[in-house]
Structure formats: C-alpha cells, structure tokens
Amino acid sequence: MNIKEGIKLTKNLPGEKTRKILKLKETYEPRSMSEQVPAVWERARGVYVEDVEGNVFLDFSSGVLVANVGHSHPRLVKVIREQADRVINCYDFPTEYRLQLARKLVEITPFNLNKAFLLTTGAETTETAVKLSRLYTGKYEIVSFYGAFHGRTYGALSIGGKKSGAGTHGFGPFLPGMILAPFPYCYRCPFDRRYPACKTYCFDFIVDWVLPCESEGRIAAFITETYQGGAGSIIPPLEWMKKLEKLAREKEALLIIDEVQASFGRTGRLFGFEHYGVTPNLLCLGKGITSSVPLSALVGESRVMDMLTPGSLSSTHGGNPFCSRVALENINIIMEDDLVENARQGGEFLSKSFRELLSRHSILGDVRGMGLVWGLEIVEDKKSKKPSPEKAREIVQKAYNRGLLMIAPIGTFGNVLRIAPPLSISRKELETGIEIIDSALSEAGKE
C-alpha cells in the first residue's frame, strides 16, 4: 500500500497483530505512558501514519508535536543515514555539526541570545535553566504557574502547575524554592471574571497577593510557556505576556521562556514569543527542532550561560553529531519550504473551521490556538462547563475509528483534544481531519 494514497482502512480495528503487540506491552512495560487509541505504529511518511495491519492514518498529533516537517521527510532520512555512517556520539567532543547548530540557533533567534547549550530532552533544558538562573542572580526562588508543564524529572515537575494527578502524585515533596501562580486560562477563570474586561486580574493578583505572600524577595527566574500545551493549550493575553516580561525586570530577574513544544513554527512564527513582543533571557527549544531525534537546546544571554565553568555541565548524548546535523537540516527544510507561513494560514483556517464547530455542537465549550496547535475542550454542557473527560476519549477513539489520529486527551481536567498536525499538511488534509473531528462530535453529542 502506498501510505501517500491517504486514509485507508483495510482492516478491522484494531486488528489481531495489533492485539498481540499490545499484550506485549501490557507484559513487560509499566503503566506510566499515555493511555493512547490502539494502534501500533508500523511506519509513517508526511502527515499518514501506517500501522502493522497496513491500515493508514491521517496524524493530528505529529508524535506529540515532534515532526513538524513530517514524517519521515526525505532530507532527513537522507542525512540521518549519512551521518550515521559516519560517527554517532562523542560526549562533548567538539564536531562541526554541533558547532554549527549552535552558531545557527544564536542566528535565528534575538539578538540578546547569543549562546546555544546543546542537550538531548526538553526536561533537561528547563532543568538547566534553573540551575543558571540561581548561579546568575545568587538568588533561589522560581515563579512558575498554575497547569505549567516543563518535563518529568525533579526540578521540572517541581517548577510544573500540577501536582496530583498522573506524572505527579505520591512523587512528593518536592523541591523548595518554587512558587505558583495563576496562568490566565480564561475559560475558567478562578476569578470568576471575563477577559478582556478584567483587565489581566490574574496578574494583578500574582503582584499584589503572590508574591507578598510566598516569596523572600529573592526572586532568581520567572519561566513560563508561550501556550500551556498539557494543561489544554491555553493561550495568554498579549498584554499579560508583556507585563510579565516588565515584572521580571522589575525583579531583576530572568525570564524563561520554555518553547519546546511551541518552537519552530508550530504557532504560525518561527518562535511562539515573537506574538508577544517580548524577549527571554534564556529560551527552552525541543521537539521540533529535529522533527525526529532526540536533541533540545537552551539558548540564552552570554553573560548568563558563560556563569558555567568548564566540566561543570555536559550531557552524554546532548550536541552528538548525528543529532545535530538532523536538527541542521530539519531547520533549513522549515525555512525553504515556508512551513511557518503554512501554519499560519492552516492557523486562520482551523479558527474558522473550530469556531463553527463550536456554534454546533452543544458537548463543545471552547476552542483556543494559533498556527497548527489547538485545543478543544469537551463538557457535559456549554452552561455548566462541567468537564467531560469520558466524552474527550470517546471522540479521540471514534475519530481513530474513521481514520484520525490524535493522542490521548490532555488539559487539567483531561477534557481538552489536542491538534497538532505536522506543519507540511495541506488544506485538503485539514479538512479531512475537520470533517472526522465533526463527525465524532456528532456521535458523542448524541450518547
């Protein structure tokens, strides 16, 4: 079967092979992974995905925000099979690829960030980045927020906005020195009040109650996403943004902006922040800066990350030249092939397409994005906004079941569908998904 031909459903689903990987899986691995629909991944090109049945899927979910040029994209398998013939790792041994992706990141990102730390995992990047924010300011406190997610070790989960649930609970306690505060997720409001009239509450909120209340006055870091992708894409106020950026400087402290899910043209920008107009001193990047392998970088300000002494930081497998070479390339695809502007327009067409979904269908409360990232939070009702995280599965299984994949719901409350298609995806398929994603409201609506 050609997996360029689209959507094929050959077989029933899921299908006895399938069946009897996923009882593999059951026997040897632990439960800790996302419950995802039941589909074995057999090989995937562009924006399809095939399973061992042969069945083919269209992907809503570019392996969690990874291939934002698509799977499998031919550049890429070119060069990964000519590095790897050529050297692999090196721990920290200079090679031209890293050395040139570093000097790459610092090109296109502003002008004040002008050192790249190569490393391997997304965790690892926001992990080093309180590390430097402490040595920097010589002060200890971190200002995070409420449904943040910026990885899975102990720092990360420390400085994450959640800490009962899957991924968090009964790992306690954890480290000191990190506050909470309210991130705007204006669909519900803590606050109980309405944006734009309220002004960015919230905010004040952190300045005049926060911060009195739980911090010392030794403030090293604020660090913040540009969307927060596990809490349900939800999506600040331009002006919060700006204000937090000024706070920061108020402070004299550093702000981080964690971008591994939204960098790379994921928001319909290169960068998430630059819908902002503010400026970090230490930027997180992941995921789609290969579109495939394992590689993440923490880029910031030179007077910040040269605080590092020699053999004080390294990571094994982070800047390998097999990785970085992947990430050059992958960067050089995404600029030539104008992926950012293809995510900006699927952007304006997926608001339109949701938001007419959203006067139709009563199990619908809201939907937030920008460029191929959008969140659609499913509830019980539009009045109550009671969230319905049994409905969430279900339309994500029955979306699977006509021939779309999307990962496991997300959001606080585990009601939001994720969409994140690669950014190579054309019209024609995102109506395809729109279409799916109709139909499984529909049925869902009606059980």
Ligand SMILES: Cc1ncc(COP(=O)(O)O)c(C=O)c1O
Given for the second form:
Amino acid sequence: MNIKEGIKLTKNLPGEKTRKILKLKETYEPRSMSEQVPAVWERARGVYVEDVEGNVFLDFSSGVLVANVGHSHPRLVKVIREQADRVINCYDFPTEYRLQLARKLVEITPFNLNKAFLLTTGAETTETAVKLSRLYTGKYEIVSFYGAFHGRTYGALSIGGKKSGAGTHGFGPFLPGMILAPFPYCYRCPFDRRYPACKTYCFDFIVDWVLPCESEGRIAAFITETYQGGAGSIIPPLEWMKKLEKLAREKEALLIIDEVQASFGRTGRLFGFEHYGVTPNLLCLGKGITSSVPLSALVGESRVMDMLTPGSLSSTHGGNPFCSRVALENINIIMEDDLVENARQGGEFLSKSFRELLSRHSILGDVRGMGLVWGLEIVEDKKSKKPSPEKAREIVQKAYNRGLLMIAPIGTFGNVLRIAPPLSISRKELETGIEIIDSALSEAGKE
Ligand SMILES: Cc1ncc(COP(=O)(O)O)c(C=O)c1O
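One more: the block was the form predicted on its own; return the form predicted together with the ligand.
Next comes the full complex, and the chain you just saw is listed first.
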C-alpha cells in the first residue's frame, strides 16, 4: 500500500461515501465515542491518513498517541503477516515472544523494575497496579489527582480526576478508599499562585490539608501520569514530582507512574519519568508500546509483583505471541531509528513555533508540551482565560478542512488542542501542520 506523501483534498469535505458511513455509525452504534471530525479512515502509512474518498491528511493524532513509529510501519506489517501465519493467541501458555518482551521491558526500565505483566489495555494496567498496591502494602487508600485519566473501567475511573461531564457522569458510585488531590495546573492554579514563587504550594496543601482530612493513614499508593494527557497536556514542575516520590516513600506507599500515554519516546525521552529523575515502583505502559495492535504492560518490582499467586490474574489476550512480537519489533524500530531523539528535536522546534503563535493569537491562552505531545489551550481572551471549547472544536474542524487531522479537543474544560504526530515526522511536515494551525487560529480568532 502506498500513500503518495503530502496532503491531498477533494473539493467537498465530507464526501458522499463518508456521509453514508457516518449514517451507519449513527444508526448502529451508541453515541459514546468522542466527536471526531468526519474523516473515515481507509488506510494510513507513516504520518499520513487516507480517507474513503481518497483525501490524504497529515496526522497530528497518531490514532490516539498510539502510532509512535508511524502508521503501518513496513517492519511491523512484515512481522504481523509472519506471526499471523504461525500462532496468534494461546491464552497464558508461555511463548518465546512473550518472554522476550517481558525481558526487554525489564532491561529498558530502571533496575528496580524486574518483572513485567503483559495485558491488553491501559486501564487493565492501572487497575492491576491498584490491586497489587493493596495486596503488597496491606493498606487500601489510593491517592490520585484532579484531572487525572487512568482508563474507563471502574477501578480506573475511581482513581480518575474528573467525575463530571460526559466521561463519568451517572456511572457512580465509584470504589471507596480513593483520595483526590490537586495537580499543579499552573495556568489555572486553583490557589491563584504563580510558579516558581508559589514554591509548589499545591503540594504543601496535599500534605497539610488533603491527607490529614481525607486519609486514615492507610495509603497504599500514589498514582500519577508524568504529564496529565486527557486533562490537557499539563506538565508538573520537576520539583513537584520529586516531592511526590519523597512523600510516597515517607508514607511507605508505592509510587505508580501511569505512562500508558507518555512512554516509548513520546516526550523526547524513552519514558516520561526520566525528565524528573524519579523512579516508580510500578509502571503502566500501553499505546506506543506496539504503535499498532492492543498490548499493555505493568512493569514492577519483584517484591510487589510476586505477591500474585498462580491463577490470581491473567487475561484472555494478554501477552499473546502476536502482539508481543509486534511490540518487540516496535521497540527495536524506536531504538534503531532514533525516534526518541527525533521527538526531542521536534519538541524543541514545536516549543519555539507554538510560543510564537502564542504571542500573536489572542484566543491562544497557553501552550505546553514535551517532545511530540503538546496542548494548545483555547480561550475567549488572554485576560479572562475563559475556556472556549466551541472555538477549540472549530479550529480542529478548520484544520481538517485544510488537510490536518487532530483529535477532538481534550482537557478538563474541553478547550485544549492535542498535538501528537507520529515520532517519525519530519521538520518539514511539522512546519506544514503548524502553518495550518496558524491559519485556523487566525480564522477562528476573527469570528
Ligand atoms: C494515561 C493513561 N492511562 C490509561 C489510559 C487507558 O488506556 P486504554 O484506553 O488502553 O484502556 C489512557 C488512555 O488514553 C491514558 O492516556
């Protein structure tokens, strides 16, 4: 399959065929999925996506931060074909590929993490991390953060930091024993302070108020993302993360880092926690671990992981040889093609470019990111900072009309554009995407 590189658009978006397929969606599916622009994907290769009309879009979504090595990388396609012909699923009978992958994950993560449990989805890893923390510590409280996203199953939603809105509204009550604490969302500081002058006051608030008032002193774990993805690419100050690690140790609780989204080069380091110099006891991985097929992993310390007795946890598709082999090949591609470095350099370029856009566009309130994951916060105006989810949606639509694919806006207030191209993207392609965002911002800013 070949997609001729470069954006190509037919006159009317969306076309007839697209409209027909969207009608089927309306008729036969619940309305639970996010409202994406009307691009019906037919094929994707590298950083380009072709829809059913033959339009070619530049992809700033990577699916949903999955296709780190690019869509349908030829090396992945090759092993997928080969392995499909051998064996795909064999439940939890051991296979060479599963064990090679477990070993690889142990080798590329910090020395204290020496066992890997392979699963299928990100939510399974965060749920398993919660279970293991309780089992290991004999305590039950889990501290997580406002705005956090750890998946959509019940345990994962219970540690999620947004219980209102479309995501969770009406699903409660959630698991007991979960404590939510403020996260350093510096652009909208709930304490109206400014970093660094605030000296991470929000962290002191956790120690002085949240824990004394909410905790019985039975904390099993603290769980955080390295940057909050769903909340709008919110990056905590380095010292905040260090303080969190110290607090977890003091409380004899585990530190769970959820890198389902941040890992495998996305932030310009192989793992996001490397930016902060902290070490998790349990590490949740997913998405970019295969750049394609569903596989996730919980990597942890053997003293914790070995609390699980035989038969206590397994999963129908977890660690199947098909997905394991793809993950192994994917990790090799990331290393051999130096995609982490490409993401780091791309991040430097985006940082400069987005800051320049920030100085020119009145509806752009904040830009933040690392490597190839950025959030552009859309507001009514810079002074009021009032979130504008409507304008954010408009910009995503205008970008689509110009041949750039972005996911529907994210963020606690639904007003953040998410920029997350495959890590293999070139400088020229980044420039093209930025130009489109620039013109979409100009047009939306005038309306
Ligand atoms: C940080 C984080 N944790 C967990 C999940 C859940 O992963 P999944 O949708 O594979 O269950 C996601 C998915 O977006 C995520 O971003």
